[in-house]
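Only one chain is given next, in structure tokens, and it is the form predicted alone.
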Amino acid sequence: MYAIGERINGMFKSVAAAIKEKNPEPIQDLAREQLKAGAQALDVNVGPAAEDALAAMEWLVKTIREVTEAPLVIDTTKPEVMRRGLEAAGSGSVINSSKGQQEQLDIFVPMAVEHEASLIALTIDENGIPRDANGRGEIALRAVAAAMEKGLPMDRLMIDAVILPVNVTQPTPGHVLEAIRNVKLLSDPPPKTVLGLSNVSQGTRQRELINRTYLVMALAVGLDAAIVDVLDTELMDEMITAELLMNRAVYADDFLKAYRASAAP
């Protein structure tokens, strides 16, 4: 699985804090201790109290520059911060994200062939966020669409079934199993799947045990990529091991330290 860090984020108050004082440290040791515990990319999200959004994002990227050249997932709904990021961390960046109404598909998909980015397409358009796999797939096919129109390779598409609190809607997560199954026959290649996975906890009491969980079962179902806390130790675990058990890495006694050696950038 492509696990991509999720702590570089202006939520948590220590992020925040290191870009409102343009402190470089707290970043550039998240971004090291991500990398150090399995991360193969990084979510760069400058959060909602940044007063200037794009000279945020623009110090942030170079911060984590000066320390790694990992893939960054530039975490913004606005298309000139995007643009932004994308420039100050050069090609291989994620897009994260495009919503699948066509309006923001048609600004972000050329934006994503034009820095050699891959993009998130959310499974949320005009209407929201659909209620079943069904309305989940059909949202995706949009994106497909889009994709092969404008020249994105499937390899570069991620579609995102957008989990949601199980303590708000107990039903999304067995809907969004079947939409990350579904997602496997769109195109031949297919797009791959992503998810953030700590949605699915956000509220609840067992936020570990159900993300590790969750995480299990989702990638017995097809998932590519996740935006985790990879400092859950326990959940890198059991991310590794059931790669281990699906023969998608060869058996070692060490297999937990032979997975981390092999993913380190």
Given for the second form:
There are 2 protein chains.
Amino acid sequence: MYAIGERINGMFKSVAAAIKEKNPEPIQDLAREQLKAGAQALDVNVGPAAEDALAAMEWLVKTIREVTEAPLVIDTTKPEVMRRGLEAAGSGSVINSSKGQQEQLDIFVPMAVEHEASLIALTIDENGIPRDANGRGEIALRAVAAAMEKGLPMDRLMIDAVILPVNVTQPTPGHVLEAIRNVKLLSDPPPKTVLGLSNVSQGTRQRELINRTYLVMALAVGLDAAIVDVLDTELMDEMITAELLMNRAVYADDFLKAYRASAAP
Amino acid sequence: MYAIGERINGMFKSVAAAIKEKNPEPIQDLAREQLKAGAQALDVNVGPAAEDALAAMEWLVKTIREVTEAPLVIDTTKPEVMRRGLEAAGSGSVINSSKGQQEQLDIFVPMAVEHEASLIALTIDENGIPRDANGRGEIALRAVAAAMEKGLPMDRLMIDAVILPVNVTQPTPGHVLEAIRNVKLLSDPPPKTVLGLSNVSQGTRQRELINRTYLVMALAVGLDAAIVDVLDTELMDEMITAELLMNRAVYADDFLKAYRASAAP
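Could I have the structure of this protein in the form predicted in complex with a further copy of the same chain, to go alongside the form predicted alone above?
Starting with the chain above, the whole complex follows.
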């Protein structure tokens, strides 16, 4: 699984403070720690509180780039902030994210092509989040069509079927599993699938248990990537084990250690 | 998930000793502990060392019956031992198991009908264990046909797609997931699916991690039942959480406690 570290996000107080004070150390530490823990890419989100989101994104990306060339996942809804982040991060980045309505796809798909980036497309559109797997599939198909039309290779389109907290809407985790499976039938080759995992447990009392259980379920139906807390050791242990059981990593008696050694930057 | 406790098995030394000495206490303790931990049925296996398997099975079942009326899963390859176990356990038991060759099905399917029992049919036949999901599906179909012919209701047929240790054959866990999914397409209503889980981790150094990860993966593709170590708290926590995420149990903030309270005998 392509593990995207979620921790460089202005929603966390320490990250918000570092952005405000232009203090590179906490950010660079988080970058290094997440890569060491098995992240293959790093999500970068300035958070809602950043006063000048454009400057904050540029500073954040450049600060991370001082310590790693790992792919960065530029996490913003604002096209101008996205563009600034992509310019600072370089090719091989990920746009996180476009919604599924045509106007958004018309902005972000060409941006992905221009910046040699991948694109996360959410299965949300002007009508909101679909109630079931079929609704998610319809929006995903729109994203697939946009990618084909604009020349974005299918292995750089990542469909996020939008998980919601299990305590708010209990049928959704099942719908999302079905959608992940269905997305693989939309085209040949199919787009990739990704999840912003932690949302499934928002507001529950067993966040880590719910997160890791749902991640393993999603991997079983073919999930390719997820934005996760890679510093959660139990989650990563189960992710690594699920990869092994899907025959995507070679068995060794100390397979956990072997994975981490190969992941270290 | 229908959780079948695996611990009353003569493979465990304490159980073998209790059988030999006709000492009911360790057996009855294991029955009570497993039911308290969430088992809905108890596997009963006299083990390879029992001198008189017929008498041992009868004693074991009667000893368990003194403390619980929970369904018993009579675990033997020998038809006469199976019959003795079923007679002692009463209706609602489970035959564990028939292989998939016609001669075995011709013995055990009518036995299940006669004793009002369910039947676990393994996807193994005279040619051994199939190399892939399709081979497993073909044998499962033979079991479905036998059940239809002899009048065993489909919800009392349980297909076990036979998991092997991941360190011996790494493609098998994936094949078994595919087979579990395919079995649901064999008939309408479909048969149930079951796994003897612990075999997936045999000989590995991370048995519990591999067991619980694979159980969650199998639940995500529709597994109905498993023979597991219900005394493994982490495994049961994730099983309960996966059920919640599949919308098979109602969310409550303390859903783990709620499940266990409802499971207690």
